[in-house]
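This document opens with one chain alone, in structure tokens, the form predicted on its own.
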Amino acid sequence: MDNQDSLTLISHHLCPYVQRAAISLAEKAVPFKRIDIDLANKPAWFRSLSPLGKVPLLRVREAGREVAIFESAVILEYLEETQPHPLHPQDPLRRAHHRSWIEFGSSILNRIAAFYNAPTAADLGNEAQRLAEMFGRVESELGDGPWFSGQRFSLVDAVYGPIFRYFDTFDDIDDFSVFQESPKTNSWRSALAGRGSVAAAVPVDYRARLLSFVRNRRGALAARIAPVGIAS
């Protein structure tokens, strides 16, 4: 596919699962079109394409037909099968190992949601501790870096870049010590933040959008955000 209109990524500006696909496409140097939608007011055309009503959704035009692919894991695998510059290892066992850690990344995202939705300060502290424990498990898998499996950027990196991005904002709100006992993970986080494909996967106003989203949750984390107009 050499036409940008062949691939259209239906997106939401904060969704970490969308970011996985955007990073993969960028790493593969595949042109694509990106359309952001409002998930609170989903357009009819999107509802007709997505049985689950979720993003990401990849619209593929090929040989006179159009197919909608949904679920980020399926999209990533489709891109691996059809596009250049594979991000998965060639060895089946290592590939399965990477897929396992991608699933663990999805579990971390669920825990992050519990963190920013925590209703009380005690709950927030407990969720921060659970996150620290999960990243401690990641820590035990890492080598010398800079990426998950060494010198080669992989789909695991594409998955964890959006995970770590949350903490670039959360760390400005307060010190939750999530990475205090995970120095290799924190170094991996820094390397991913400097990767062009990871940085470009979100709009330039991502931090402001995320802060607004957290404020609207009205939980314990929102209570720690400085009022609008006051530097945080």
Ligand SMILES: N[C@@H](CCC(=O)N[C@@H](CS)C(=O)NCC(=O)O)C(=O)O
Contents of the next structure:
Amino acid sequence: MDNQDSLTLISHHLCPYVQRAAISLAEKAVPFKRIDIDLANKPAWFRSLSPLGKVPLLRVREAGREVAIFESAVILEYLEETQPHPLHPQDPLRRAHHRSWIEFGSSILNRIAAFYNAPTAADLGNEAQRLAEMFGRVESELGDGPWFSGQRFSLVDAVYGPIFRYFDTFDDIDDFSVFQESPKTNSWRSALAGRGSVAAAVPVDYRARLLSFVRNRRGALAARIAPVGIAS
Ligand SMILES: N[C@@H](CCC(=O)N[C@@H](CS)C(=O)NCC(=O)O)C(=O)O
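Next up, can you give the form predicted in complex with this ligand of this protein, since the form predicted on its own came first?
Everything in the complex follows now, all chains and molecules, and the chain you saw is the first one.
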């Protein structure tokens, strides 16, 4: 049995936590099977496999056993321990530093959720400001690029690619000036958008799916999306 049979990533089209795992697998050139599920209507087999009911979930089959690994951070660490092409630095202090910024990335994702769920225009503006401040903190960590820690693509890059991807769609809705004060972060964002593993972590209709998702939140961001048929 090869990896294609042994690793199955239970996924969702939009989920940024899934994308981290898909990017890591692609960077490591590890074959895997991806199954996208409907989170609004979770299949019974998924509910029985997943204690938290969340994606990503990595189903690992090896040596006659099957184990379900959940939580993206745990999946990334498992892949680091078992697959080639390390994406974490060797040095323990640098590795801890990378893990810290991965955690910060998860906090940014929570703020992004607050942004697209903001009920009023004032709340939306406040959330954009908070995001700009968070990216300001990221800015102070960056060097000359192109990646988080220089020339070597790392797990931090795998985590921030899906974060930045949201803003490609949000920028089409309006100018929220989230990266205005963070030019290095904006360059990092562009470099990540051009990375094959990052681009391939979502389906081609990602933008349409994200717009539909945001519309369904019925918040202040949804209200700014141009009506279908008028938007280009
Ligand atoms: N801490 C989790 C977060 C994963 C997560 O929030 N997944 C969302 C989709 S992006 C999910 O499965 N939500 C379904 C639910 O909560 O019912 C991780 O890092 O894997």
